[in-house]
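Read the single chain below, which is given as structure tokens and is the form predicted alone.
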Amino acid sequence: MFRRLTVALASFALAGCVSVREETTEIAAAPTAQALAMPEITIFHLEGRRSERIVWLMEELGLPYTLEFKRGDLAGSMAAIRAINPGMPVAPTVKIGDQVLVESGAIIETIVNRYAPGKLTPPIASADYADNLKWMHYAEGSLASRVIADYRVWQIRPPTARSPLVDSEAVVQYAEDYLGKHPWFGGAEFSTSDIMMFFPLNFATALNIVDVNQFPNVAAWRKKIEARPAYQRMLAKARPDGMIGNLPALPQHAPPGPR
């Protein structure tokens, strides 16, 4: 709702006066941007790694893509990534036309905004839009960075108590609390933030960095994710032999911190 103030000036014999008349005018919803013509998209992939996000996205959108990896050979797949992107050989590396991109969130937003505007994204005027964007960035900026750091440290010296500051349990608990009030990270509907959040939450629970039983909302959300046809198609194409080169789970994790 756009609020427009109209100021009317009138002169009176006894005193000057300014009267303010408030009008309300509905703003028409902005039309959905037209999709750009999509160039060839090639996803350079490592099985079981973040590049699955982009394969999953394309399956959700029903858009064409080429998937490049050496089945069962992580070193061979990495060599192909290094050949196309020697300065930053990471997965995902995605080639869109002649442009080579890294960073899952940036790749997802580029593909959706250019070639599937309005899809897998809440309306921009809704509260869900801001939440979706928050979780898109939270997935790597707060969640993945914390749980991966804790995993590496705990492999060296398992903790006996949780940090009184923000640690892996706290960043997962924040997601757990949100899912207690919303069905998806994008709010009412499945969205791009769910794609982003799956990897670090799966990493945290599957590798015993946090106790999976402590987060029932995350577990229920994960079951919904795994039942999605597009997710199943992604697994069949991007992880045909199941997980390979998986990291070992921690033999123990610190007890829950104070609530």
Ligand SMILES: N[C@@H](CCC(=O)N[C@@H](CS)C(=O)NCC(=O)O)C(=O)O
The other form holds:
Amino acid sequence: MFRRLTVALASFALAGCVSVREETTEIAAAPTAQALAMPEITIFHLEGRRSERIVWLMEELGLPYTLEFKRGDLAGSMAAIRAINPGMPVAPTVKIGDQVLVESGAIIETIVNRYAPGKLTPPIASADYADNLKWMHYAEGSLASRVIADYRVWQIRPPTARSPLVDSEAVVQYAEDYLGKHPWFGGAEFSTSDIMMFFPLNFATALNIVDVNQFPNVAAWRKKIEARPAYQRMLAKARPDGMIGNLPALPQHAPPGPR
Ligand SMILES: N[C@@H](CCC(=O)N[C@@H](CS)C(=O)NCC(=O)O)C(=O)O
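Form predicted together with the ligand structure, per the form predicted alone context:
Shown next: the complete complex, the earlier chain at its head.
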């Protein structure tokens, strides 16, 4: 399906003055997607960990799923993950029909694009669409990777100076700045990137990797998330006893000066 787009192109005439030429280009418009029939979806879960993203997504979409975990027993839940996915035993591991998947971002995109097309996703031609996709990838690619690396290093050797490279504070600050101008990570509306961003932002602040007080926009966004009925349903089902197996927080450290 195509729509015609008229593009105004500036071109320089030989005389040196600027003229405007009209060109017509054909661009593919988003096809009207039809939801596919959904096979059984089983979420192999660890309480309080990234597999909550998929439970939360299914609650937001109102889609059915089976949740597999051993309540209050992270090692037992992990054994079930290892049994189904010995090569990459991580949470989430999700079985969609016969296919076993890892990587929460890929799982979320697969479920939305196949079984709930257009839901929790900004319109494809909008700037919000690209922002949503950016934060979907940023959550693991830039944010989680850096805060987890800093957490591990700082447990052994607390920071004394800001890194000249992009560090934990910088990756959270970038999110903070965006939330100063937009209500959600997908721009105007709650979208899939909010689900992706919640875990690493929470990890960064709850474990003192960054100082929560420096990021008021993130704190306000977090309150809006926690008020969502689907988030609360997720907590009731996926974390019925609250957070278990807490990792130790870092000692509160003053941010060691500017970069
Ligand atoms: N990038 C992956 C990360 C998955 C991941 O590392 N999950 C953690 C729990 S939050 C895990 O299973 N860790 C077990 C391990 O590293 O051995 C995703 O987004 O799904």
